[in-house]
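The chain below stands alone and is given as structure tokens, in the form predicted on its own.
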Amino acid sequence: MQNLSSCLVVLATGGTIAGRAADALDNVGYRSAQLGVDDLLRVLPGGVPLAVEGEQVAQLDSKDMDHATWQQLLRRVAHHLARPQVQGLVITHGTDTLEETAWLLQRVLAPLKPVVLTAAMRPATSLQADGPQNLADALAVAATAGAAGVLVVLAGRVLGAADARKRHSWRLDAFDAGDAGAVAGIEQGRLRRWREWPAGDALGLAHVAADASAWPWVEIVTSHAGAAGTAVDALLAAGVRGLVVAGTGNGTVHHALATALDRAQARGVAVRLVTRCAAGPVVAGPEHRWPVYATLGPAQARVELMLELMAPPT
């Protein structure tokens, strides 16, 4: 039973779930992260479960989310996971870049409680505005009673970190599952639960470095047709500390990439292999000659890259 006291917290970093636009017909020409955490909640629907506390964590469109912004994120999230009458935490944010968020807030910490990333495909000035309903229904899923880990709640349906995608550029139900499915599906406020919640262990906030300027530099490459090594080899000799490859198919890469790849490691720099698929997993064989994330994204393998890099040595 939920204690009398206990609260949900919302943490709140901008995005288009904050954005306005001139227009209410305009849902591309907008300005993203506008709004306060006070605007958002004041425009709630009724029925929160819980008493609500509101933190501006930054205000940016999340295509420039950065290391610094990741770093205070998650020791603000820290912060109110330790605080017992917190029962859960709701974090507004952008789409662009929220499986990336997503991924690195679940490996850190690992959550008991849950946390729950929430956003809008739409401007909140918009007439199809989505970011109170997206709110609401985090809400309802962070009041949970027993729900744990890091998720994704938008248009009714609640992702687990590893495996949510933004798989549309435009559409109000923008996120997916892939393969492994929705986690769970909000139906007029109720949760109805199809899996388990995420579970993991958590690195920790000391496993991640204090400075953010000084986490490692990890790029992304694709293999194309007609794909060359020059960038990486760029990249090699400005410094790069990791390379995730983002394959074709079952994680194929282009033979003249491939051998830039492998001058990249022969010299210290770690190659991770991944698809550029939009859904199935690498099948790892004898063929693939770097290590492989068989079930991330390129975006959230780069985040695992890099918690990797941070590792003291053994």
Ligand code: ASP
Given for the second form:
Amino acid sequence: MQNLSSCLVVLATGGTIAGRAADALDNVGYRSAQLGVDDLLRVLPGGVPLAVEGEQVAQLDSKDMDHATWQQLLRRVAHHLARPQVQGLVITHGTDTLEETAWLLQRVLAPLKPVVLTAAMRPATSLQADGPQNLADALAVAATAGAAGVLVVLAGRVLGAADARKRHSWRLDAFDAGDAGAVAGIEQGRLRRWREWPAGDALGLAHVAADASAWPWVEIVTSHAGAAGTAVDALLAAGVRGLVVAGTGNGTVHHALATALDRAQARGVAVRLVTRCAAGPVVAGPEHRWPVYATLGPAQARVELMLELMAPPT
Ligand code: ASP
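Could you give the coordinates for the form predicted in complex with the named molecule, as opposed to the form predicted on its own above?
Whole complex next, starting from this chain.
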């Protein structure tokens, strides 16, 4: 049962959902992160199920997302989750790094209330602006009694944080959840749910170094035809702490790159394997010489390895 005095909190971080262009037909030459949270909320029609509080946490194009902003967002989300009157949160975000932020929030906070990330593929000035509907849908999900976990809402679908991937550079329904499928669909503000809400153990805010500049340096390297180990050797020399390898197919890696990765691992660099395929897991087997993150995309795996390296050695 929802408390009559309960509310929703919208944390705005920028992105195309807050973007503006001079021309309503211009869906490319716009500037992200121009509208504030009050502007985003103002265009919503009535019918939002609960009172809504807005807070501007950042104002950036999410291609420029950084660890300090993530640290601040984690703190603000944790703060609002702890308020008994808050039923759920919505975070407006750019689409480019949305799946990374979603995974960070899920792993660190694993919230028992809904934390719903939403975004847009067209700026607010566009004839095709999808932000207001996505925001309205995200608020409907955040207001749903019993909803939990970090969720991604775009184009009428609700995706779990672990599964959500931006798979299309242009279409309005740019995200999907691969083999896992969507958690729910939203039609006229009503949810049709197919899967359980995301759940898991929270690492907790205390796990994450308060000084974001102290977060371990983790890079992604990709295996491809003609790959060499030179970049890995350079990263090793520069002090990298972890490497996520986006392998071909079922986590296969060019022999020249593999040799360099072994060299890095022997020098204490943590190496983790994922696939560069747009869908499907790495089905782990004896041929995989580094630990596998079976179902995470490379960018989410980078977050996972950073969090792993923040843990005190056992
Ligand atoms: N570059 C934009 C961003 O990620 C793209 C978007 O929001 O769709 O902030």
